[in-house]
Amino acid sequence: MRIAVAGSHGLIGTALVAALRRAHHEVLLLVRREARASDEISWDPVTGRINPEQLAGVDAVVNLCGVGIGDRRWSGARKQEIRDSRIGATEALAGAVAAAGVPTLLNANAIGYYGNSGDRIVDESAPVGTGFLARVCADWQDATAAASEAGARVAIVRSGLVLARTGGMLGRLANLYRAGLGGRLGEGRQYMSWISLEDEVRALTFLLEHPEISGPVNLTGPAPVTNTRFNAALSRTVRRPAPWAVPAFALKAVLGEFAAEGVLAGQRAIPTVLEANGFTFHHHTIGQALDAALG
């Protein structure tokens, strides 16, 4: 297959591009500068500038664009950047997919779509939740409309917490836990729907290779856990105690609005669509995923 990837230098994009090339797919990289190689396509997600002719002959576009949700405290400007980096870029790519007649668009999204689900299990049939992240995810999904209206197969990839040795939340947490500074967040009852980086990439590849799958797809492991259980599992993996608890008020003081939606809230999301279509996980439990990432 000939596959164009936007967001190819992030945690997931880097691993996906490497895996696709190992499988002998032709991969084109969408870059935000002048193209310097035959496998690069120049575009500007800020202005929406992309030449659809450059996607001629492409079998699928994978859009992984978006600035980090929890990298900085949420100011008004940062929240707008979170929206624009997802919705504007997706509108541009969806339009280019439609104009070029690309058959498939895999578009990133997140389980934040469901809002705070508490201990209620949610799969792809669950409605949109409330809050800033849920609104962003819903608008992000809607931004693919041009592609689907043109007849492209569109899969909305709602990823959970991707566990990897470097990068992402686990990359930041691991060193704290190794220093004996780990602990639960708030009361620890919020659910964390995780997936190993290996299974994230395998699932994306699976979606590329299965044209019968479209619409929302949860990319989460089969057994989400509470923050308390995640804390215990990470403590075991790094072989250090994690007896501390960071109170909710302290998290809100440090992280602001992000604490309420991104740390103290959670989703108990399960991968119904993936499993119904025959996908099998390499890492079924949080312990297995953490061992794979950090062991």
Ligand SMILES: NC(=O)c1ccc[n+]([C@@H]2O[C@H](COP(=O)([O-])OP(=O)(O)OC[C@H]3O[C@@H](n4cnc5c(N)ncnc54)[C@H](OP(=O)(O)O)[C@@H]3O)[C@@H](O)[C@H]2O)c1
Second form
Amino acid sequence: MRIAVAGSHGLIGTALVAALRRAHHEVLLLVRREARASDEISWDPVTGRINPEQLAGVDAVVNLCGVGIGDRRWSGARKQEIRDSRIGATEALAGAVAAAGVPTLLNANAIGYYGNSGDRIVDESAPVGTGFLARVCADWQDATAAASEAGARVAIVRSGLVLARTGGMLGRLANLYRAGLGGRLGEGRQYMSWISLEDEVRALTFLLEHPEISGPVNLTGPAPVTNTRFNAALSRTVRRPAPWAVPAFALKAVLGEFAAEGVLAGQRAIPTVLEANGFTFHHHTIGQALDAALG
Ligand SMILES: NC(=O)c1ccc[n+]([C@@H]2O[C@H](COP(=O)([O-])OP(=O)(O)OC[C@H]3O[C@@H](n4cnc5c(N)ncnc54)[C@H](OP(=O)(O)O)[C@@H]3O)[C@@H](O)[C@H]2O)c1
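Return one more block: the form predicted together with the named molecule, after the form predicted on its own shown previously.
After this comes the whole thing, all chains and molecules, with the earlier chain placed first.
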């Protein structure tokens, strides 16, 4: 297949591009600067500049764009950046997919769509939740409309927390835990729906190869855990005690608004669509996924 990837230099994009190339797919990189190689297409997600003619003959576009959700405190400007880098970028790509007649768009999204689901299990049929992140996810999903209206297959990739050795949240947490500074966050009852980077990439590839799947797809491992269980599992993996408990007020003081939605809230999301279509995970438990990432 000929596959164009936006957000190809990020945590997921880097691993996906490598896997696609290993599988002998032709990969084109959408780059946010001038193109310097024959496999690069220049675009600008801020202004929406992209030449659809450069997507001629492409079988699928995978869009993994967006500034980090938890990288900085959520000022008004940062929240706008979180929205624009996802919604504006997606609108531009969906328009180009429609104009070029690309048959498939896989568009990143997140289980933040469900809001804070507490103990309730949520799959793809659950409604949108409340809060800033849920609103962003809903608008981000809607931003693909031009592609689906033009007849493209659109899969909305609602990823959970992607566990990888470097990058992402685990990349940052692992060093704290190795230093014996790990602990549960708040009450520790909030659910964390995780997926190993390997399974995230395998699931994206699976979606590319299964034209019958469209709409929202949870990319989460089969067994989400509470923060307390995540803490215990990570402590076991790095072989260091993690006895601390960071109180909610301290998290809010340090992380601001992100603490309430991104750290103290959670989703107990399960991968109904993937499993119903025959996808099998390599990493079924949090322990297996953490060992694979860090062991
Ligand atoms: N990692 C997770 O745990 C997780 C969980 C749920 C959802 N997701 C979503 O999945 C997508 C990929 O995640 P990731 O972990 O690979 O993210 P990442 O490592 O932060 O990479 C995100 C990509 O976004 C692009 N980007 C950066 N600033 C941008 C801007 N201002 N406008 C448009 N694009 C910009 C970059 O693309 P270039 O390649 O052009 O530099 C970068 O490669 C994101 O949308 C993220 O929200 C990730």
